[in-house]
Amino acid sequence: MRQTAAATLLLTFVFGSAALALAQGPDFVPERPGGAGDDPALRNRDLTGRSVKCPRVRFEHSTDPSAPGTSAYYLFADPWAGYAHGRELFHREFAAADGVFGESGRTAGPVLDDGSTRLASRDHVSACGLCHNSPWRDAGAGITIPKNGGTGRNTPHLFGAGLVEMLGWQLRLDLLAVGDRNRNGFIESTESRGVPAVVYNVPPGEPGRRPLEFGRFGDGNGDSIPDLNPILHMIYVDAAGKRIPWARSLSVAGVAGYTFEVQVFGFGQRGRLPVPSTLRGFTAQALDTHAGLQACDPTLTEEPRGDGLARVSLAGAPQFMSAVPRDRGNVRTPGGISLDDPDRDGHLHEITDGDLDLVEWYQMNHPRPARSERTPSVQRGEALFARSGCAKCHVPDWRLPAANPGAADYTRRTRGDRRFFDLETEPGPDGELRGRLKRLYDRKDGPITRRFGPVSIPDIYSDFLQHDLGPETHQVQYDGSTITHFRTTPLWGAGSTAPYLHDGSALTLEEAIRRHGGEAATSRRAWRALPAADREAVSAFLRSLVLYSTEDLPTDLNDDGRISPSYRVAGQDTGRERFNPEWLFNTPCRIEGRVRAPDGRWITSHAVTNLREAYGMHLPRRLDRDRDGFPDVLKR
């Protein structure tokens, strides 16, 4: 032991930092936790601050806040260090140690029409960042990938992603309270047959309410599958509203009726293979398909009541079976880690319930788009857009109401909002964009209690539905068989997230624009039909639909009414008052200040001073004495 540590030394003082890593092995991979004062050779440096600044240790899931240093911990009594620890989950670039890579080459996901062809291409990414990227260290839009077909998928931006999930949870249950009539927890076969299943984007007597119908209820067609939109996965049930896991139609032995979740994320795909519709469930098929990192998640995998609902995560959102990952966790050591090891790469436990409650909790908080400038031109474009009927699908405003956990009928047992902030943006009298923070939790002593009131989701532009646009629009996947429907994809953010498209195939909105066909073959005409100058307007409207750099933001963060120009935390100034939650954790970060940058040049240093206090490295279910990457707590 000290023969290595001596070598390792002695590499570090002749050739540097490059040999500190091959001296601990290929697998090594540091973060930039340094700063100015630092040896580059032993500490990386980031002085801008925006790096992944904690080593890889996997967080201990626990549902008791006053638990220092497990998620839930982080998520109650420390949520804005929370928040910054699932950021860095997302963007962290994993390395062969943390087990990415196990399965490259190989293809993956659910198997297509031919019986033997699979989605997608396993393990060609390690981070969700390296796709979620624009805008840059922000769940943002990105690359096409390769998924479905030659022609691929285009990665979304997960910005106002919480309200989506929410959205898709509300829209679950107010089709339950419509088809579900005598109240047992599912649909019967016969229950409510040939019944529009018809929702409303807002409550009675608000401005812009409209009907949204998601086909009828029953098997009307003889098909034996629920005529409904293919947003909805089924999920077919006995008489006792039992799941049955095999079965895909009501003719199947044993099937009495059926239940659903709504898919609100991504752009939908062929028939009736699901889509995880939550943001835990999406993290941890991606984490695996994309990055070959699995999660050992008992949210994700335990069904208690055997009705196709998992568990309910820490940040409260209820889960589906539709999304058990593959590393069940049948055998473990004494101290809870993992021994399944799915891909065989000898990597175990390599994603924890712990690791998917910051992740998600970091997601559903995820700040939502923003409106650019109101221009004239903008303004109307916008009532071009809806004249012209693009807004009959593109639906723009929604309202989910407050939480009541205590509603007799249980479609009425609402989850309200569930974020513990949100950012409000607006354009200065210059155009630039400022927000403001509004908190949505209430704090006296000890951890935070979130509000769970009404929310407001406005600007959206989607009906979360699927439809056919026509053949202009169709994909042709890997086995031949052909996507016809797809989600309408919300629009906000548009302005800042081309190419668009399911395939990424229209390089600008006016493309997108023109490939509408099918159901939208009407609104296509009517746009043609406009002047050009006309068509500009409804262009300048869609561009005002935009992404923003969360941490370049100024914020007012104090609620003071202002955004000062020289922002002071732990005594110091930071410069503009900017959305950086490090700012506020419950031991806000120092920074580095004023230094001599090796260029000669005097810079404003971001780097954390007091980086284990901050982030909590130093909490007992932290820390990771012999650096394997499991707390001490894991390994007892």
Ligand code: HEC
Given for the second form:
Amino acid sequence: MRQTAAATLLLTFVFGSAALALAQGPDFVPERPGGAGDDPALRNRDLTGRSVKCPRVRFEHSTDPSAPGTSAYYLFADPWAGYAHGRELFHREFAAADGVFGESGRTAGPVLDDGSTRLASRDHVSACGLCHNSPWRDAGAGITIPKNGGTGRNTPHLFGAGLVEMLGWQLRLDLLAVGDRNRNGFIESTESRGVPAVVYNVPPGEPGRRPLEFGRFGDGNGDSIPDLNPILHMIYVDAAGKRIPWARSLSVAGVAGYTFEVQVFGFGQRGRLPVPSTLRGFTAQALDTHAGLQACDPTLTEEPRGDGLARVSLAGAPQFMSAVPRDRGNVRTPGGISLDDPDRDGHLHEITDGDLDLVEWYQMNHPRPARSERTPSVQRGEALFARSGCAKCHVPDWRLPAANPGAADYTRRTRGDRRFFDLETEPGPDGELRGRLKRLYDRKDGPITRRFGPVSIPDIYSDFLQHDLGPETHQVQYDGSTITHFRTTPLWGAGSTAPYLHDGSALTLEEAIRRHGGEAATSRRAWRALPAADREAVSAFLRSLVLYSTEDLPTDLNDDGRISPSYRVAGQDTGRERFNPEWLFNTPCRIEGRVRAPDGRWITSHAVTNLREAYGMHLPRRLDRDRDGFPDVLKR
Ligand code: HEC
Ligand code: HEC
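Can you now output the form predicted in complex with the named molecule? The one shown was the form predicted alone.
Then the entire complex follows, led off by the chain already shown.
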């Protein structure tokens, strides 16, 4: 049903907000805030407490954590509630009233080589979590979807995605440190020409250090494009370092040089089509392509220095102009609501910058994958993996330096680990994974201060380069053009994410390995030459790189050195102590407890009875009395 903003206002005026809420009824909203004590005709319920609970109210962006209910408040004054709100945005099934869809059946994305066919179809799923859905309710791996070509693209998991994003920025700095000799912020067309673009996974002197070859700076082969690995997306600039938006090569008039972003996300595209290299950019694009929800976001749209970089997000991630969303906010109401409505569905400003702050926060902090038991065969398998040359591309370990914002040399201005927690996992004596929460912030009263320290990233298994593995992995796109290069898939989590390869065409790990030709042919030969028992050990090693349900992970939340079998929160026994962010809010969620279910059984209801206070729905900047999805403070 199309319901314009004006119609909502009119309805509200005629019937009053309470009447409107009743008129919509629980059938019109996807969230399930209710418990056993609620009237199911008025509130959808979920006694497991797993569903999205809060009604859809857009978040107001702010940089001031003392403004309760804004995005800055949730990131820094109640960060676990911010994480949970971001998770709700990721898993929420957006509804008609939120403006979901609008151009179903159309195609989306950049055009392929034929100049006309587009990369993907659009408006097909109402939630991120319906594709990224295994494990369920985490940012997991999932289905294969129509994209690029008839063979499709498989959905990767986002465990540890914040670390991947940070690696991308660090690689950019490290590469610029080699190529931008005069340190003027970009690489002149002839500067460093022919110089190998080599950087390293860990600092000098640390074990496991390997050179990573990103090609050569400058254009040596005469195609007017720097001879760098296609994982780098080029940004061509003029003599003052300003981006020339239409330039696609060094030979375009006015181009004096280039800089780049390192596209650590996505399997890879052809023709140097940009793929967003930040979680925020990826999210804005995914919301539009998959769900028909356009974000209006100055952080992604404004280019303060004209150099190809957009703003730095509230969470601390520098953004790029390659990911500008469609809703530019060119025409706005006096209250700041964008009237652009790019999909013309009558729903305005469908996603705010505050929403993006939160869903970025969730993904950036999402726990990384785990390792199950390191049995003798797993250990042997890992050694054989290295010996077969797999680790040349699937580089096991990385390390990022601490933040150093004041460095005189801009390529040394590292940003450190911007996450606010890390979840360390370890298999217990019976093999079951257990978690230990490591806080990466300090807090007296008031907002948290993140430490921005160094971070080790063991067991990720990627060089973040694109390689040509030969015809058995090439993807012929809709228009007949062929994608030859794919990013080395980080293998963390691979034990839990069948099917494999960019198109999900390999149903087993062994089949994925068997399909490695091209640059990986030698390595495949070494693997093939192994006796069956050794190949099985390699597989055992890969199977030990696992995902897990974060919410169910037995975890020592309160740092008392044990995992309580009956963890008490707000006076209620919540069962085994586990990683549920709701227990860590400023006002922890209180569950309903023992109730008699309709089938006569007694169960523990995990429905939350203090939802408004815990999630902050009562805060002035969250209140939405007329239920139009905008907080009342954002007046039209
Ligand atoms: C229709 C299924 C689908 C939906 C819905 C979806 N994704 Fe994805 N996602 C994918 C696929 C497929 C890829 C790989 C795309 C590629 O590289 O071609 C991907 C890749 C990603 C990546 C890059 C991960 C990596 O390591 O390469 C991020 C981040 C991401 N998605 C975030 C989101 C967010 C946030 C949402 C919700 C706004 C979302 N996705 C919704 C299918 C989906
Ligand atoms: C030349 C670099 C290179 C080498 C060497 C290499 N790989 Fe890969 N690997 C890749 C790339 C690139 C992909 C992604 C291919 C795709 O998606 O089409 C990949 C994908 C995989 C996947 C699928 C992961 C997933 O989630 O889809 C597995 C498993 C894998 N490699 C294991 C191995 C093993 C085991 C070896 C050693 C025998 C090895 N690789 C050697 C580059 C390499």
